[in-house]
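Just the one chain here, the form predicted alone, laid out as structure tokens.
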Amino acid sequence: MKALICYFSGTGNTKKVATCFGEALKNLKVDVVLHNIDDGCNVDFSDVDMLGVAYPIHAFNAPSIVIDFAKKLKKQERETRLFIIKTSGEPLALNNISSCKLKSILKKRNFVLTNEYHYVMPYNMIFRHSDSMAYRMWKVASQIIPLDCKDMVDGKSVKLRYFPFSRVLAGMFRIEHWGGRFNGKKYKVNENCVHCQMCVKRCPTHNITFENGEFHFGKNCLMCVRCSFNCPKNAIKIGWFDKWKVNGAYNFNNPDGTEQKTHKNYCKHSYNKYFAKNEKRIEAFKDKIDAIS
């Protein structure tokens, strides 16, 4: 069995999850190829049994780069299993609608959705989660992924529940695709900038250029915030959403127990429910996780 996992990752969370998913499938004797959507749609499906698409949720939708990738894929001669992996900073049921458009596009290309998974990872916008929260999120995701992969390989179909009018609501929120491009032109660098041009090199749409000593931000911004999140000098202002900016990588390995949570009541019920459900499942199948990890 061969699986191709095509992923887009703005600041690294989805890549981390997709890589873990790939490793778990390999432990189950599945031949896995990982493809970064940044590199385009030149992928070979000739002997692929399962296609996985992984992305971070943008305004309750898949990012525009993922939608464009799906549109460029050719229709398959044979029906191919599809699984979707998505990440977001909060475990809200509203996030389930994010794959409506993507699923519809891929269905026309003979990819049929059988499995769909959502993993909570720390925000790269809105506010910064504590490293202890990021650690807990990753611990749960990395332990639940092998169980999800085992279910998938065993032929168990898992789909997220959509509520009525999901497609319409997702379509309304898709204005972010247009709005992000408009807002992207308002990006600026401040006096902290040292002209390392890391943002230019890493932008997935080549939207940032540096000419005659100045940075220019074009109209193809995805609002993935890869540039501002990874800026070593925190020098990039992200337009209208600058107050939501998060800068700097999370520490997933060694959380500081004395660190204060600045938004401890934000979506508290949803987080508690997400962790309780998954940690209970992890405990119940601990031996299985050890066996397939």
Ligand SMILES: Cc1cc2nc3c(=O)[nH]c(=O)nc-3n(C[C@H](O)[C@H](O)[C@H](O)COP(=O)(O)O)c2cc1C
Second form
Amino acid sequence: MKALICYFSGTGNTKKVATCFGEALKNLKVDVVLHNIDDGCNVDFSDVDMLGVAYPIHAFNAPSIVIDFAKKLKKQERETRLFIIKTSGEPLALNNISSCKLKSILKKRNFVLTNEYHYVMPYNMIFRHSDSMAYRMWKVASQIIPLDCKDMVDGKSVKLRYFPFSRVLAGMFRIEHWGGRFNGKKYKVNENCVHCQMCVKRCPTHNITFENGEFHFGKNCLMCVRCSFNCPKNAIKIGWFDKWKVNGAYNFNNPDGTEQKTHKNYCKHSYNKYFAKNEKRIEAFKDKIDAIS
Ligand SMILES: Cc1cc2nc3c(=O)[nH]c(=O)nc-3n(C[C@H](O)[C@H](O)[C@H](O)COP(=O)(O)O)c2cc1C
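Pass me the form predicted together with the ligand as well; I've looked at the form predicted alone already.
To see the whole picture, the full complex is given below, headed by that same chain.
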């Protein structure tokens, strides 16, 4: 069996999850090829039995780069299994609607959804989670991924529950797709900048240029926040959303990181529910996880 996992990751969370998924499938004797959507649409589908698409949720939708990638894929001669992997900063069920459009584009190309998974990872925008929360999120995701992969390889179909009128609802929130065009041009660099140009080199749409000592931000911003999140001097202002900016990689290995006071109760109920459900599953299948990891 061969699986091709195509992923887009703005700031690393989805890459971390997609890589873990790939490793877990390999442990189950599946041939896995990982493709970073940053590198374009040139993918080889020969002998592929399952296509996986992984993305971070942006305003209850899949990022436009993922939608464009899907549109460029050729129609397959035979039906091919599709699995979708999403990461997001919160476990709200509303996030499930993010794959509606992607799913229908891929269905027209003969990719039929059989499995869909959603893993909560720390926010890269809106507010910063504590390292202890990031640690717990990753601990849960990395332990349930082998179980999810085992189900998938055994042919068990898993789908997320959607709200009624999901496509309409998702369409209403698709602000990132047009918002990036306007907001992207409002990005600015402040005096802390040391001109390392890491942002220029890493932008997935080559939207940032540096000419005559000045940075220019074009209209092809995806709002993936890779530039501002990774800026070593926290020197990039992200337009209208600057108050929601998060800067600096998370430490996923620090269980004792102090809890954020300001957002202690934000979506508390849904996080508790997410952890309780998954930690219970991990406990119940401890031996199975050890055997397949
Ligand atoms: C523009 C933008 C919009 C986002 N919208 C949502 C959202 O609607 N729901 C959510 O739970 N998380 C949202 N997030 C958080 C990301 O989905 C989350 O942090 C994700 O794990 C980031 O993955 P990445 O590191 O692969 O880019 C948003 C992040 C950005 C940058």
